[in-house]
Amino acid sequence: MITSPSSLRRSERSRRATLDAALALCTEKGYGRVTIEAIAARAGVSKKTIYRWWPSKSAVLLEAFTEALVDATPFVDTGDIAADIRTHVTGAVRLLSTPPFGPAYAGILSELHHDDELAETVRTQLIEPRFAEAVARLRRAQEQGQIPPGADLPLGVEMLYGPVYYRHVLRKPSQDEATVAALVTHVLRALGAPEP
């Protein structure tokens, strides 16, 4: 069957109304408190549309984070491994930092310990493409010469990302700049990149 233009312009209405309404919501009154029948009545759309298209409200605010997340940190390739890390990573603390997203993903990771549903669509929508693109953006450096071969770029992915996910989950202090300079510094240098 083939979808009217139409039919399809009104669908992404629908999907982006369903994703803004979970967000504002999420800001409001907490992931907890977040249904899915206040998404619908905040959204204009019914239960039914929702359930269509995702499983839980779960699943529609890891969409709506998930696109705000790829917005927010690109992996651009400037030729300088630590501006570009440095870059990236200034992206995901901002938008770890910032309602509706940091509550709404606190609230998906906390929802993964009850949920192998979500769990595995963490991994495998977000998790595992994300991490990908990192070691591809550190195998480029490798192959610019900026990180020497042999260098466990997925190692060095981990010392990336654990810190900032250390600090949203129990809920410490955002890093700031400086300090996120440093940690890209300190992760070059274990994987044995020159010094600046």
Second form
There are 2 protein chains.
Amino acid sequence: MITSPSSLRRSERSRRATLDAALALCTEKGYGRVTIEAIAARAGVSKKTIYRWWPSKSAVLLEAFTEALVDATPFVDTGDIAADIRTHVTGAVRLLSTPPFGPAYAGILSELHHDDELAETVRTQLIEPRFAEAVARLRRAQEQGQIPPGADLPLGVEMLYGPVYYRHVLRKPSQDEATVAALVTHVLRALGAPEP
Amino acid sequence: MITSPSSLRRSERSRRATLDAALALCTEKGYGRVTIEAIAARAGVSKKTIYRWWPSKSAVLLEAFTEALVDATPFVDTGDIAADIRTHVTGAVRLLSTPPFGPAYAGILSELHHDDELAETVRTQLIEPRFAEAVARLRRAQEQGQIPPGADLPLGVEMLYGPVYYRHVLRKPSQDEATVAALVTHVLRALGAPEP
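Having seen the form predicted on its own, the form predicted together with another copy of the chain:
So here's everything in the complex, that chain up top.
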């Protein structure tokens, strides 16, 4: 049997319209009131089309959030690990302070506690790849002699991301620029990096 | 007008029965399916009694969780700050790995994102007092010369709690004993404490 490629391939235009509609609805109505019906109506696609590519509204919002996060939190390499991590963490803090992204992510985190499939998707599609990239950026700094050999890089990444999650899930005021800078300085010191 | 003290005072027996019923239901049915009706029936108290003292099921579970957390995470002072923080953080990690406490707290964290009153209650009744106690324990260590003057103690506390929240909200495997020990070592190093 020959299947038509166009029926299998997700149209980029429909995908983008679906993600944008989901984010817009999240801003207008709040995460809890977004429905697949409303996303379909706003995006001008059928519910069937949405369900062909995503199992739930959380999955739609996860894809939208992940794309925004990847854009907002680059792993630059200027040769200055402290500056580069500040750029990265500041991007994450800013995105989480911006509607609809912060509330959308809070909604996803809520859902994943009673949705095993979503929890697995969040870990494999969002958390693990980003975590690995962060470790890789620290490893390059290690190779350049900015972090000593043997430093526990994954622990360093958890110490960077942890306080950002802590404030986000507790709805505490997010880190300002000075606090991000202090956090980065402390994590690098914890990893045994020489003081600048 | 004279009000009867007994009508204002919350009966300790009813309070305890309500908290225990809420926790038991959370284990059996999961956070989302706990209702005030079911708590009242299980505890043998009226719904009216529960609503007199708590605005919502989340508030009941928050009080139950807070009591368990306070019991599980003492701030001991043996004179060894590293050992004492390990005791404290290990207690928190264990409690969050134990049903119904871990799932109950995840449920509370979910609710507080669309319940401003609950968010405020969590911050003022749970987070801020515990955070202040943790800073106070680090301050005593500072006074004993185990942490240098001028260290950013609140940042240190966020670096301790952050990774615990990070794993909990993402449903990653919780920290084992060695990981807690490494975290504590790293945070103390970040604060400039002399290596033991």
